[in-house]
Amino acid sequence: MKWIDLETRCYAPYSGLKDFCMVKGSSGVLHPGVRVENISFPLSIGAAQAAIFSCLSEGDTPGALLFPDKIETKDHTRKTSSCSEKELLYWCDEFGLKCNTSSHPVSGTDERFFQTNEQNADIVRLRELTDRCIIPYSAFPVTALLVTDAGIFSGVNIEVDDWQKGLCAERVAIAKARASGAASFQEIHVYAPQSDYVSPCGACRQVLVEHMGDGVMYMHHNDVETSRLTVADLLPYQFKAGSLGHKQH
């Protein structure tokens, strides 16, 4: 994988910034992270938060935060504006991270980077998956199975000391989605075992209905409930792109 790679993978029609990097694990592998954003702003999820959560989420422990200086190509060489400062200093104080800036590509068959192994979309992998949550303030697990175009990634919610940097496991699991290459969301299985009834949550509404507004979320109530419905039902009237007023990049 190159930085170049990661690049291509940034979701980001209203901003064009394309920011990206990787955290490596305390297994060695490396976790990739790019901007994914929301048509309501504050719900977009920023690159060095997408790694770490993607890291988190693989019970594996972030290390060291990479990220690149500029891009090299065949024709030229461009800088990238990568994370902000200001990202990057929360997310390092907050796991003790050491921060590194490459002008090369990463590669090399010595490393390894994060690939999904998820096989089944299922309650009992869903069940399974609780044991990731990350959730010390809430102790309130929710898991996630996304179906997407390159495979099924996993989600499990996680929580930091700053309340609303947390995400929930829809979001994680729509982060590792675009990180890895996935263009095309078919649906999503959402697992939260201290509800009786699972519902997701306004933001993450909106952030479905982005992704894969013509997708179908499965919630599983229990071990033998499950309702299914169209992502778009989740939110009537919900705000478009078509409301801006500029053209997307």
Second form
Amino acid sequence: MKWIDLETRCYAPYSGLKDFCMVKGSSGVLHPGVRVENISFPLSIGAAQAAIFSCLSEGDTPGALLFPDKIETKDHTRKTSSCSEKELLYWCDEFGLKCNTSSHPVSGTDERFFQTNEQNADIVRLRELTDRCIIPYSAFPVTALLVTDAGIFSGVNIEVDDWQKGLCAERVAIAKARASGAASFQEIHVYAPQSDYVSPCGACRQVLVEHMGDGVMYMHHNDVETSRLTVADLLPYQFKAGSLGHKQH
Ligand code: THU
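Given the form predicted alone, state the structure of the form predicted in complex with tetrahydrodeoxyuridine.
Every chain and every other molecule in the complex is listed next, the one we just looked at coming first.
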């Protein structure tokens, strides 16, 4: 694994800004994060947020944020762009992280890259994952399992002091899948044990449509019933790339 491999996983069709980083968890695992943009720009996920939330969603504790110092591209060597300094300060402060640059993502022998080890996308696993939700403000757990060409990725909802910077379970799963190189997303399973009828929020619908417009969502209602809906049907009259008339990178 090289930094440049991570760069190729960024989803930045609107800005072309390739932001990526790693979070080293206390387990020694390196959790990748890449910028994941949305046609509705404010719904974009930053690389640092993606990497930290990936680490937390796996039950690991973030220890340090690693960015590349320089990266070799085909035509020249350049310094990579990274999140804005303010954004980095926020995350480092929120989680007490050290922020380092490194010429290569692996520096120690005890370090491993995050690899999804989810075996099944079913209610049993969705239920187990509720233990990983970080919900100090809502006490409302939500879990997700995303089935992709690169395996099954889990997501849990994660809340931080600044509510706007938390993420829903569905979006944590999408961010992890992108950073792991998944390119096609078939189905997403969602579970929220405290509600009688699970229904994803509008922001998640917008993000799901962008990554899996042909995919399917399974909503597992209170351990009893499941609804199956196409992602496209979840968001009629959606805001699409065509609406923006923006040059795509
Ligand atoms: N939440 C999700 O994880 N997914 C949704 O689709 C709806 C809302 C979470 C976010 C927050 O942690 C809590 O539920 C209350 O909004």
